[in-house]
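Heads up, the chain below is alone and in the form predicted on its own; it's given as C-alpha cells.
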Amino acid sequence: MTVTVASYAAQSATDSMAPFNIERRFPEQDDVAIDILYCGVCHSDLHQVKNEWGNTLYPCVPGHEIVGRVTDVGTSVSKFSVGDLVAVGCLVDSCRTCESCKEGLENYCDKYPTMTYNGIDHRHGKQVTFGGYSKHIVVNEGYVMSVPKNIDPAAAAPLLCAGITTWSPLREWNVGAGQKVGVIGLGGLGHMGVKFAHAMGAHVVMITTSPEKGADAVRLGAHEVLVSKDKEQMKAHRGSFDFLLDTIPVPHPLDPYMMLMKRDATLALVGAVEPMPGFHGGMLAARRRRIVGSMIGGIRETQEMLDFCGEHEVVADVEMIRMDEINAAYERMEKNDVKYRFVIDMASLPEA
C-alpha cells in the first residue's frame, strides 16, 4: 500500500523544480514514518537536478538533509516513538552484510548504499528513491537518527551532509587540542569544519583566497586567517599544520597546501569529486605526508556527530526559504550567494 505525498521535483535536466506528487510506502515492521519539518539544500542537489554527474533518474526529488517528527513506527521498531525529533541523511539503506556495513560504515558499503534520493531501493521493488523536498518519508529504523532537543532543528538539517562530511575526517584523524588545523575554503562545508575543529579544541586557521571572508571566519571560530594568494603569509605558515581539511568543491592544485604540512601531517579531501590535477610526489615522500579522501559517514558516526552538536551547541548557519523559492536558491548557489546553507521550511509546501 502507498500514500500520495506532495513534493518538488525536476522532470529533466532543463526543467525548473516544480510541484509533483509522489507515492510513499506505508511503514513496514522495521520502518519509521516521518513528517518532514526542514530539509537542507546541498550543492549536490543542484548537480543532480541538472544531471551534471550523468546519472540522474527523472523525475528527481532531491534532499538528503532531513529533520522531522515521527508519525508512525512499525511493530518491531524499538529505537523511536511517535513524536520523536529525528533525522535522515544521505543514505536510507545498504547491503548490511559487507565488512563496511558490519563496522558501521554503511556509507562505504561494498555493494553501494541506497541513497536517499536518486538511488534504487532494491528491498522494495527496485524503486527510485525520492528525497526530502517532500512532506513525508518512510525509512528503515537503522538509518534514522535522533536529533538533540536543545539545538535548532532547522539549523540541524545541514548537519546531515555538510556536518558529517567534515566531522568524519576530523574524528578519523583524531583532531583535537594541541593541533594546528587548517580549513581550506569557507562555504557550506568549510564553515562546519571551522566550527567542529574549534569545538574539538584545535587551533583553527581558515585558509581562503578571499581576504574579505576573514571576519566571518573568526566569528565562526577560526583563530587565524591565512590568505593563500599571499606568498609571504603562506611562507610564514610553511611546515606548521598537523591537519588540513580541504573543502574546495572544484579541481585545484595541492602543492601549495602540501607545503604547509608538517611531517606525518594529513590533508583530507572532502569537496572535490572530479579528477584533480597532478601533485609533486616528492613533497609527499620527503615529509611522509598523507593525502586522503572521505565521504559523508556511517549511521553510528552521524549519531555521534549529532550528540556532539547537542553537547557543544554546534549547528549550521542557515538561511530559511520557502519551497517555492528553491529555483531562485539554486541560482544563488551557483553564484556562491549563501551564508552558509539554505534550509527549506517544509510547512511552506502544500499538501498533495
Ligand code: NAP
Second form
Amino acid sequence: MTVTVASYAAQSATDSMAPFNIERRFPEQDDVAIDILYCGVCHSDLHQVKNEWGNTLYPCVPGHEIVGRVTDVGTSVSKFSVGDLVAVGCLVDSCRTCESCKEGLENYCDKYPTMTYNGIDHRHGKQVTFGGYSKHIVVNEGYVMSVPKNIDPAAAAPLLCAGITTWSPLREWNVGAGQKVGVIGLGGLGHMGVKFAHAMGAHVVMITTSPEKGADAVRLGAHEVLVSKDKEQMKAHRGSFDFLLDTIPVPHPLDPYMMLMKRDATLALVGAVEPMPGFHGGMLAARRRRIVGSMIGGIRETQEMLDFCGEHEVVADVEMIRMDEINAAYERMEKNDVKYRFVIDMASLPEA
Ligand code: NAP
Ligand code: ZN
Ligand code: ZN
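Could I have the structure of this protein in the form predicted together with the ligand, to go alongside the form predicted on its own above?
To see the whole picture, the full complex is given below, headed by that same chain.
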C-alpha cells in the first residue's frame, strides 16, 4: 500500500526541476511518517540533479536536510510520538549489522547506507529513494532525529547535512582551544564549519576566494580572513595551521593548502568527493602532514550535534525560498551567490 505525495523532481540532467507525484509506503511497525516543513538545499543536490557524479537515477527528487512534524508512528516505535518536531538527514537506512553500523557510524556502513535520495532501498523491493523536496516522508525510526525545541526549525534544516558534515571531522580530529583552524570555502558547509570551530574554542581563519565575504566571515565567527587568491596573504600564513576543513565543491589542487599546514597538521577533505588532481608527496612527507576524508556523520553523532546546537543556539544563516524558486536557487548556487543556505518552505508546495 502506498500514498501519492507531491514532490519536485528532475527527469534528466538537462531538465529543470518540476512538480512530480511520487508514491510513499504506509508506515510499517518501526516507521515514522513525517509532514515535511522545511528542506535545505545542498550543493550535493545540484551535483546529483545535473548528474555531475555520473550515478543519478531519474526521476531524481533531491533533499536531505529535512525538518518536519510526525503525523503517524508504527506500533513498535518508541522514540517518537505524533506531533514531535523531527529531522532526517542524508541516510534513511543501512545494513544495521556491520561493524560501522554497530558502532553508530551508519554513514560508513560496509554495504553503503541507503541514501535519502538517489539511494536503493533494499528492504522495500530495491526502490529508488526520493528525498525531501516533497510534502511527506516515511522513515525507519532508527534514522530519525529530534530537533531541539528552542531553535528555529527552518534554520535547523541545514544542520542535517552542512552541519553534521563539518561537525563530524572537527570532533573526530579534536579541534579546540589553542589551535589554528582554517575553513576553506564560505558556502553552506563552510559557514557551519566556521560557527562550530568557533564554538569549539579554536582560532578560526576563513579561507576564501571571495574577499567580499570577509565581513560575513567575521560575523559568523572567523577571527581572520585569508583570501586564497592573494599570494602574499598565503605566504604570510605558511606552516601555521593545525587543521584545515576543505569544502570546495569542485576538484582542485591541494598543494597550496598543504603549504599552510604545520608539522602533523590535518587537512580534512569534505567538499570534492570525486577524482582530484595529484599532490606533491614531498609536501605531505616533509612535515608528516595528513590528508583525511569524512562523509556526513552517524545518527548518534548527528543527534549530539543537534543537541549541541540547541544548547548553544547555533543554526544556519538561511534564505527561505518557495518550492517553485528552486531552479533559480540552483543557478545562484552555481554562481556562488548563496548566503549561506537556501531552505525551501514546503508549505509553498501544494498537496498531490
Ligand atoms: P556551496 O554552498 O556552493 O559552497 C561552496 C563554497 O566553496 C563556495 O561558497 C565558495 O566559497 C567555494 N568555492 C566554490 N567554487 C570554488 C572554486 N572553483 N574554487 C575554490 N573555492 C570554490 O556548497 P556546499 O553545499 O557547502 O557543498 C560543498 C561541497 O561539499 C559540495 O561539493 C558537496 O557536494 C559536498 N558535500 C560533501 C559532503 C560529505 O559528506 N563529504 C556532505 C555535503 C556536501 P568562497 O566564495 O568562500 O571561496
Ligand atoms: Zn548535503
Ligand atoms: Zn552496515
